[in-house]
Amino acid sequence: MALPNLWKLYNLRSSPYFQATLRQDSEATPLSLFVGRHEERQRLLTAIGGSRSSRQAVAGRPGIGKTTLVQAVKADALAAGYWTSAEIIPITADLTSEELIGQLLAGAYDSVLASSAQASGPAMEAAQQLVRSMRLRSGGFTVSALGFGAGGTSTQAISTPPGALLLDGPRVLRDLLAFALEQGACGVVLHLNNLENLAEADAARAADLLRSIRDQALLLDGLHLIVVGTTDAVRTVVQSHTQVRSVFSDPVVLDPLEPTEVHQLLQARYHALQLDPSQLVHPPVQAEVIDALHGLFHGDLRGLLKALEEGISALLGLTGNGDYAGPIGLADLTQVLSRRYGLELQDQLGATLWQRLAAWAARDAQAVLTQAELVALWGIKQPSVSQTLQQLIGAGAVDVLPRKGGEPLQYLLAGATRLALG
């Protein structure tokens, strides 16, 4: 029996709240909704179009919309003659530089494939030998024997030795994309994901990761890439080494988007989701709620968003398929998300995470403190702090803001531990 659709009391198929990354490949979030960051993005577009080779970096808060402007970009190069695809290469503290040589060349292999299925030659045989190797020993999926996206069922494991990413990749990867420029494309662009809130030593990890990789594969003819993340592990990431930084552009760090803008991103998902074209949308809250969510969140859309879509469906469940009321208020909606996001978090982190937060919320919700600070509060050593601060950032409670020179770091709790302590 199919669900019944609480958002046709407005006029809306499917919630306008949602989290997921636009993709120009997604009827479901396409990129045509993307609002906002026009000088961000030609900064990018610009530096793609300026050299045959570029490397950049997009930093900022987590949920910013950093992903979903570096989806935008790419469509943009697309439309430009570059080749590259939808998809995002995740790049973590614990890679090897040989697995993200692997990584690098799928991502150039797949951009060739969705722009050329028909590509074939000795450098898209060898990228593929390679790539199916990989992802066959990494059990990310199977390949079939007769190649990607081929008819049959029968697989067959490709026998690499160890170390063959790491020795022939940067050739390989050298190759594909002469033989991508060779067929008509201004390059590949590549989008490195993940570097999210990492530890000091995680980011410098993956600092030494890219050094690592540098000379063999980061400055190759044809090669775009834009690595995301949090500001200051993008910065740790692409600024520790000189070898690194002196290849990278200054990275692109986003603020918040700005309300009338939050504003117009909702208006242009209302208007592509409306259900009847000959009725007017009803916008389920009212405007007052969304500027209020976007100073409690920080510009944290994602979190914004989550808000909404949580607290409105919680609201339509209580009162049924009735018609049309008006837009919630605030008072209702924040009423609901207290009592839903305190029961979530008291379970989620248990008692004594949620008395330290209750202590920190009844000093100041809004103050921003420091893990000195956070000792005196909660009377608990450094190292506890420390430990009870991971946890908190990890379960979404605590947002860590980018450091500033060499201050110390500075927290904030988030949007729905606030809500969650009223």
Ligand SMILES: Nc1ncnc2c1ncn2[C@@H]1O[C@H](COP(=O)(O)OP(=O)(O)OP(=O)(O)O)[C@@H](O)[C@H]1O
The other form holds:
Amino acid sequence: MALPNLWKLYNLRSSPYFQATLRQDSEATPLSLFVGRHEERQRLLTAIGGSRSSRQAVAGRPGIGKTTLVQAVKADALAAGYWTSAEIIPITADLTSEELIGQLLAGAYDSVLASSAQASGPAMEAAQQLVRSMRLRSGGFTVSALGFGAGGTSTQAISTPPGALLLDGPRVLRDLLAFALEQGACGVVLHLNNLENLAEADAARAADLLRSIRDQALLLDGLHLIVVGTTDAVRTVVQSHTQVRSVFSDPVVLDPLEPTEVHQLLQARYHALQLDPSQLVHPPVQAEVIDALHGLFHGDLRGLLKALEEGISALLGLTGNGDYAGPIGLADLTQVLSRRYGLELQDQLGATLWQRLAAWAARDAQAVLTQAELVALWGIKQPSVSQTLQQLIGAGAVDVLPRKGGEPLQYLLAGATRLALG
Ligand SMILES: Nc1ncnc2c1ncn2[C@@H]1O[C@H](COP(=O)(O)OP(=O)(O)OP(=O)(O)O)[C@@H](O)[C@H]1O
Ligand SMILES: [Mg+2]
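Return the form predicted in complex with the named molecule of this protein as a structure block, the form predicted alone having already been given.
Below, the chain from earlier opens the complete complex, with every other chain and molecule after it.
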């Protein structure tokens, strides 16, 4: 049985506060909803157009809109004659350099197929064989929607030793890129994501990994690479080795969207999800709620959208399916979110960690603190502070600011925590 549509009350087809990344190939979350970021978008596109191969990085705090920006840039590039797909290539620290080249190859292969479904020839066959064997081995090596489940099976690929095949990766990738260029592509744009999931040691390993494939893969003619991650991860991965830094452009670091742009973002969603076109959409919340949450979440759009979705759903659940009674105000929404996030965090963290958060908020919920200051605040030793912070960051209760030179790291309460303790 389908759930009743809570959002009908507002003349909306479904929740306008979904947190998924916008993508070109999606009807539910289309790129037509994209707002702002004109300068960054242009800068990324210009670098792609400016040379036969390019390497760029997009950095920024969690949830600020990094992945969505790169999806928009890929759509721009596609319109300008580049081949690319909406797929994202994950980079994890346990990959070998052969496997990473395999990932790039799979991404390039998907991009060729997305732009030229009939593409064939020796370069495509070699790529297909390698990609297929990798995906069979790992049960889906990349997050590919194309995959191979629907197509044929290849017994040959299963019986071919993948290790030996992978050694051919650089050559197969080079030939595939050359093939794409021959077929009229201006180049192939690939999107390496998820640097944000790398812990510091893993980021260092990822940096070594990129260095190890630099000449064989990163510099290939026709390849345009965009890597995405949090500011510190990007800095470690792209800037710690001269050999890698020298072939990357300066990272594009994203600032939070302006408040007016966040309003535009939501207006675009309300409009796209309008249920009855003969009637207006009733705004679910007052404008000041949006501004307050945007500030509280420091530009983390995912956190903002999630808070709106969960808070409004909870309030609608409480009041039942009545009539539209005007947009929800800040006091009502923060009350329900405070209870909800409070229970969630206590449940997830346990009493001791919760009390440490409470002590922090009691001092000043906006405070940006160092480990040394937390030693004093919590009255525990530095190693315990460090361990506590790791747990709190892992749970999303605390954020860490990007490193500034040699200064000690600075920590602040996440938006959800400030709501919980507000
Ligand atoms: N410029 C934009 N225009 C419209 N919507 C956007 C824009 N940027 C981000 N969003 C929306 O905000 C949410 C978060 O965006 P996105 O997933 O791109 O952030 P992110 O920085 O990649 O997050 P993470 O750090 O978790 O990877 C998504 O729902 C996305 O649709
Ligand atoms: Mg992302």
